[in-house]
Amino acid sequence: MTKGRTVFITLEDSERTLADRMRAWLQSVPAGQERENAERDLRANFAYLAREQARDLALTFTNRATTERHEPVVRHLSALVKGAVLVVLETASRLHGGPELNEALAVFAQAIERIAIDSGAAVVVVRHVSKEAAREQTIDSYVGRGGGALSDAARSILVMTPNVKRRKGEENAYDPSAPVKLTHAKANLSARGPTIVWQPVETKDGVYLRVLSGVEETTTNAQRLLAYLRGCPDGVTPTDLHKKKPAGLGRDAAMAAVEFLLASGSVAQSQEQRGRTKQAATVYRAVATRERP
C-alpha cells in the first residue's frame, strides 16, 4: 500500500464527530513514540470536509426526469483532491441527487470515475444498504436498488456487516459491541483480500474499531457461542449451528468456536438420538462448572 495524502469527505458527520473518532483512534495506539508518529502522520496526510463544509457537493441532480452530472462540483472535487492517494466519499445517497435506479446511478458512477481519472486518486464511495440486507448480512455486490450500475462500474467492492444476525422484527436490536466484518466481495484487478474482523472499543472520546487477530476472533466467537449454549439445556447439533446461525456466526466460524470450546473444556460433546427418525447426532452442551474462555 502506498503511503500518501488521504481525503475524507462526508455529508453525514459533523466536524466534532470526526474529531472524536480521530482522538479515539489515537488512544488505541500505544503511548509514546508510536502515538506521536501516528499523530504526525495524521496531521501530515489526512484531510477532511465534514457535513458543514460539504453539504453542497452533490455530484448529480435531476433535471425533470433525467439525472445529470453536476459538472462544476465534479471539477471542483477533482481539483480539491488532486494528488491524493485515497479519497473517501460518504454517502452515495447524499452525493447522488437522482433516484436509486440503474440509469441514474450509472450517471453517478461516471461522476466518481471522472474524479478518479482527473485526480489520480483511488476513490471510495460509502453506500448504505437496506435494513433487510444488513440484517441478513448480504455480501452480494448487487444488493439494493441500482446496485448493478454501481457494482459494474466499481473495480473493487468491500462489504461491512455487523457480525450478529438478528431475526425479523429486531431491526433495532443490533449489539453495538458486536464485532464488525469486512468482506472483499469483488476485485477486478487482483485476488480478493482476506476477511477482516474488527472489535468496537469504547474510549472516553468515542468508539474505534480494533482489528482482531485470528486467535482473538476465534476467542470472541467462542464467548458469544458459549453464551448461546448456556441458554440451550438440550444442546445443539452441527445442523443447528448451520441452519440457525446462533450468535450470528456462520457455519465455519461456529464450528471453529465449537472446537475452541471443546479444547478448553467449556463445552461437552455427546452422541444422541434426535429427530423423528431418532438418528444418531452429535450434540454440544455448555459445561456448567467451567468458566467462559
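So that the term is clear: the rigid core is the largest set of C-alpha atoms that superpose within 1.5 Å between two forms. Positions refer to the first chain, counted from 1. Given the structure is predicted, the values throughout are model-derived calculations rather than measurements. What changes on going to the form predicted in complex with the partner chain:
- In this comparison between these two forms, the rigid parts meet at a hinge, and the single option from E39, P99, V211, G265 located at it is V211.
- As a two-part rigid-body motion between these two forms, the smaller part of the chain turns against the larger by 9°, taken from C-alpha fits.
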Given for the second form:
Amino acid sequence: MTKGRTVFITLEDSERTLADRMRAWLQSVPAGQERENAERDLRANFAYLAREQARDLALTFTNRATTERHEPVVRHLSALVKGAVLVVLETASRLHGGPELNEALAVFAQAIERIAIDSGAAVVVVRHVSKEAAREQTIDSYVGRGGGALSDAARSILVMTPNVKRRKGEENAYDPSAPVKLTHAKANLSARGPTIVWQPVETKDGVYLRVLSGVEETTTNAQRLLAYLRGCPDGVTPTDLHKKKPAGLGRDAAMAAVEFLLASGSVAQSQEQRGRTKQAATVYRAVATRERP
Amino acid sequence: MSAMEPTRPELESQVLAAVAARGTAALLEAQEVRGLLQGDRLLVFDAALSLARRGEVGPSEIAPGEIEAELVRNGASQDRAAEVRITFETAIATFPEAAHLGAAGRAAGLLADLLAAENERHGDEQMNTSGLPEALLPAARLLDSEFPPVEYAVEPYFPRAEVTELVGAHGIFKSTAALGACLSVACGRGWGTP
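Compare with the form predicted on its own: the form predicted in complex with the partner chain:
Every chain and every other molecule in the complex is listed next, the one we just looked at coming first.
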C-alpha cells in the first residue's frame, strides 16, 4: 500500500452519491482519533470529479466510421491526475465515445494507457460485464462487455461476483446484503492476489464493504447451508454437496460449512444406506432446534 | 461511404451555414462538427470551444493569440501552439468572410477547408512523425540498466503507471469497492485486508 494522492472520476454518479459513499466508508473507520485522522487525510489526498463536472470527458469519439482518440481530453486528464498514486475512471462505456467493438476499444485502451504512463498513477477502469457473463457469474479476464482489446491492454484484471454461485432459476435474484467476491483474474506483473470477500454493511448514508475473514466467511456460508438443510428432511451426502452445490456453495466451501455446523451441533451426521445400490453413505441433517442440547 | 451520407464539402457547407444561422452555442455540441476535424483543426476547434464555454470570447471576437494561449493551457508546448496559431492566422487571412462567423465556425469550417486543401497538396509530407522512435535500441541497454521494481497503489492489484480493469455486473458494488480503494490509499489504510 502506497499512501498518497488519489482521484476518483465518475461519469455515472452524482456528487451527492459520492458524498454518501464517502460518509458510509468513513463509518468503517473506528470512531474517535482514527476517524479524525482519516478525514484529515481525505481532505489532503483525495480529489474527485462527479458526473456534474465530468460529463464531457469522452476520451474517444467517432469520426465517420472510425474511432479516434480525443487528444485534448486525454492530455487534459493526464495533467489533472499527474502525480496521483491511484486513479479510478468510471465507467469505460461512458468514457469511450465509440462502439464497444474490438477495434474501437483498442483506441480507448491506448488513451487509458497514455494517461497511466503520463501520470504514473495506477489507473483503474470500471467496466460492466456482458449480460451472459452476469447471468453465468463468469470469472475470467474477458468478461468485460464488448471487445477484448481493453482487457488485453490491462495488466491487472479484477472481477467482482456474488460470493456464492446462484442456482439455476435464481440467476436474476439480487440480494444487496449478500457477500461479494473480488477475484484477481489477470496479473501480468506479479502473482495473482488473494481473493477478497466483502460483506456489504448498510449505514444511514449507504453501504461500505467490510472484508470477511476466513472464519466469518465460513460462518456466513454455514448459515446459508443450514437454511438449505432445514428444507431437506432426507439430508444430504458429501456427493450431494459436490454435485448439487447446495446454497450456491462450491465443494470446499460447503465442506468447511458442514464442519462448522457439526462442531456447533446444528447439523448431525449418520451412516445410512442410500441410492439404488443401498451403499452406506454419510448423511448430514439439520438438527431441529428443540433437539439440540 | 454509403450513398446517403453527405460528402465532406457538403458537410462543411452545412457547418458554415449552421454557424452563420445559429451562432456557435448549439453548434459546439454537435458531434458531426468535431467529426470533421483531425490534427491541428481539432486542436483549434477544442481551444475555441473551451474559450467560448468559459465565456471569455464572444462569437466573433476570437483572436489567434487566444487560441495559442489556450493550447498552452491545455498542455501543448509553446512551439506547437505557435505553429497552430500560424495555421489559424493563415486560415483567417485566406477566408475573409470569417469576420462575421463565430470562433468555432472559423475553427471548424474554415480550417477544415484550408487544411484539407493543404493535405491534398503535400500528401505524406503532412504526416506527423514527431512521436516515432529514431532508432532501435541495443540489448546492452537492457542488460546494463537497473530498472526500479514495479510500484503498486495496492499490491498486487493496482500496479502504478499501468491499467487495471475492475469488472462486474450491475449492483455488485464495483463503485463502492473502487471508491473504497481510493479512500483507503488516501488515508494509508489497508484495502482488502480484515
